[in-house]
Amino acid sequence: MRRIMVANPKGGSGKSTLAVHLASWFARFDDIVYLADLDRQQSSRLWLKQRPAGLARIRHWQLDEDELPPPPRDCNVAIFDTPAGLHGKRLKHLLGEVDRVVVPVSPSKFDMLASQEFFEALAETKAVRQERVHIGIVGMRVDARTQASRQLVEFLGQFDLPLITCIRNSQRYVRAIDSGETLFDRNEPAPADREQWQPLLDWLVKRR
């Protein structure tokens, strides 16, 4: 089974664009996948309860803040969209569960500023620094082409983590989410996106 958390210290980061797109992704190649929304807005959520019947299916598996269940028997895939502010007890004992972490940053200094200490507690912990869990970055709403995304860049090469890839900002995610949908629904994403999303898609199935 695949467990993968998608987190972020602060709010509006993409971390529900992230979950859910990966949730659509592999449900596309008939693996069984539950989305546990963390979240008290339940945004991955709200975004299941209308999606079109026919598209692959992705199950919602409900978790509370105080009981953490082990994914159901016939899971394959289980995805985390977090909540904003997660800290302490919480973070450790959802490190505890999880395979991968995905981390989405956007080029903001508000943002770079909320994840320098997120990624400051990630590396204290055991799973970790015993490398049972393995962290991995997006950036999001990225813009090659701008000053905010070479600091961005530079922000993040002062971490051992890897930039696994950045995500351009478009309206094509906002039409998709608003009709319970993703990218990868919509037959193949654009040639830009899909270069965009490989590298992502790539280090999340290899092997360790």
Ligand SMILES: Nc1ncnc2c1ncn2[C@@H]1O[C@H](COP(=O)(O)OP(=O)(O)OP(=O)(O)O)[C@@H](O)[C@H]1O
Second form
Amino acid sequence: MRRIMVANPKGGSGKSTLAVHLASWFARFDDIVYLADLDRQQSSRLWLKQRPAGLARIRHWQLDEDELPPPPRDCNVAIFDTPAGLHGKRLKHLLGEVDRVVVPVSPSKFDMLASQEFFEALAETKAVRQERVHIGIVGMRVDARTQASRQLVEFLGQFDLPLITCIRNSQRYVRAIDSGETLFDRNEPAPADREQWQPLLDWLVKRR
Ligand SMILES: Nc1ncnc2c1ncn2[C@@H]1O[C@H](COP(=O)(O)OP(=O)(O)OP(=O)(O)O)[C@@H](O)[C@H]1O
Ligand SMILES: [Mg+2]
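Could you please show the structure of the form predicted in complex with the named molecule, as a counterpart to the form predicted on its own just displayed?
Shown next: the complete complex, the earlier chain at its head.
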């Protein structure tokens, strides 16, 4: 079973967008996917509620704030969408329950500064130090060829964390999410988008 957490304490960094895209990607290939929304705002649960019938099925897995039971027995892929401000005991607890953490970071100075403390907290965690959980960064709303993206790479250099890919800024994401869908539903994603997602999908399924 794959257990993937999407996290960044910075609000609006793209966590829910990434989480639902990953869920729909795996669901397309017949994986039994459970999406757990740990955010009080319940954005990804509400998205799931308005998902049109007939699309690849994503199951909802209800978790309360303080409990974290193992994923349901039939689960192949568990995706955790987490709230802004995640830190401390709750973060540590979650890190012990997943194999991969995807951290979306927008290549703005403010977002990078806000992420810094989070990276430091991650690096200090036992599960990360013992390589039981692997962290990958995703540049969100960024064009890989821009100065901003180069700054992101430079910034990440301090933390020894891999920048897996950059996802461009596109209204297609906003429109898809608005209708309970993702870029992976219905048609094949555009080659440019596919190219951006592929390194992340490869990283998530790579054996350690
Ligand atoms: N690649 C993208 N291109 C354009 N817009 C995007 C992209 N990714 C995310 N967004 C938009 O940015 C906003 C924030 O994204 P999202 O809700 O996924 O972030 P979040 O980290 O889950 O926020 P929160 O911390 O509030 O839970 C949303 O309006 C979303 O549609
Ligand atoms: Mg969210």
